[in-house]
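What follows is a single chain, given as structure tokens, in the form predicted alone.
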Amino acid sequence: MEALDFSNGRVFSDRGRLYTASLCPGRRIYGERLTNIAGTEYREWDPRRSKLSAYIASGGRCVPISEGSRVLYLGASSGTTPSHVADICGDGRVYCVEFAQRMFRDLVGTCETRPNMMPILGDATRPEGYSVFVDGVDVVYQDVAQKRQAEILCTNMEAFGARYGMVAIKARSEDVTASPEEVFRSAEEVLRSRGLRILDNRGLEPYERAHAMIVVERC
């Protein structure tokens, strides 16, 4: 098991598969493979089930999340990727915002197994609605499949004082008539106009079609 150099020993690779060191050994979240090596349990992180894992599997190394990070996760769904983010954060905190009530019920169950995860039922376009639950954060991670994805990221970074942001842009959610490349360029323009520096913009194929991960830092 080899620790990836950007991850401070929290993300690992073995024979082409990605893993995180489990924060809660013995507990699966979505049927993932568990592997125990020298007393440490690792959870396989499937890039076809997680856009963040797909980004890393595609060669992305700009992941500003590490031990102790406080992360606002927008579009947490049932908690698959947030649970791996929680493994990486360790004694940090992952604020998990989800809008759909059905998925939120599953998210609550996931958070019960991870003490550093907080489930929040909320609308990512209205950060004032959940600001009472969220202290200042280091990173905003967004996976919300709707229009104005870049603007939503910026608004939340500003609201909670985040230095870094990651947004999984789904081109077809923005504009079905434009090419994915046009959508990604437009998102970059929005991010720059809001005072952010682009650290990486990387397509997620073959794991996700017409998707890109954009990583930003406040200038």
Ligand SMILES: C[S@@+](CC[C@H](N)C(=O)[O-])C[C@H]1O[C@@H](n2cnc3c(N)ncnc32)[C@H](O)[C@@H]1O
Given for the second form:
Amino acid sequence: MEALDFSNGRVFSDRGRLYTASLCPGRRIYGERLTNIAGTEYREWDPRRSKLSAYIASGGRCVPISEGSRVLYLGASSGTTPSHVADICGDGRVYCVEFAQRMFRDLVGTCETRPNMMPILGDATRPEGYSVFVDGVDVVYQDVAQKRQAEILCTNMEAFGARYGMVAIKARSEDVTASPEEVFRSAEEVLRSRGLRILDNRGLEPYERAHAMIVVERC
Ligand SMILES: C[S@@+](CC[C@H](N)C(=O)[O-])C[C@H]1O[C@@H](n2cnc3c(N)ncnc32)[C@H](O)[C@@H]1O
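To complete the pair, please output the form predicted together with this ligand; the form predicted alone was given just before.
Zooming out: every chain and molecule, the one shown earlier first.
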């Protein structure tokens, strides 16, 4: 098991598979494979089930999340990727926002496995609705797969004083008539116009079709 050289070495690789060290040994969140080595339990992180894993598996190394990070995670669904983010954050905190009641119920169960995950039933387009639960954060991670993803990222980074942002843009949700490349380019323009520097913009094929991960830092 080799620690990768970002996120303070809290993401691991072994024979082409990615892992995080589990904060809750013995518990699976989505049927993932568990491996014990020298007293540490590692959870396999499947790039076909998680866009953040797909980004790393595609060579992405701009992951501004590490031990102690406070992360606002928008579009948490049932908590698959947030649970790996929580493994990375350790003593930090992951505020998990989801607006679909059905997914939120499963998310609450996932959050019960990790003391650093907080489930929030809220709409990512209305940060004022959950600001009472969220202190300042270091990073906003956004995967809501709806229109105006770049704007939603900026609004939340501004509302919670985040220095870094990551957004998994789904081209088909933004505009079915435009090419994915056009959609990703116009998302970059929005992010720059709101005072953000692009650190990476990387397509997620072959794991996710017509998706890109854009990583930004406040200038
Ligand atoms: C692609 S899924 C997220 C998967 C999750 N990030 C993961 O990797 O485990 C998108 C989620 O965003 C949620 N969503 C969409 N629009 C939202 C909004 N405005 N506010 C909060 N959640 C939203 C959907 O209900 C859905 O669960």
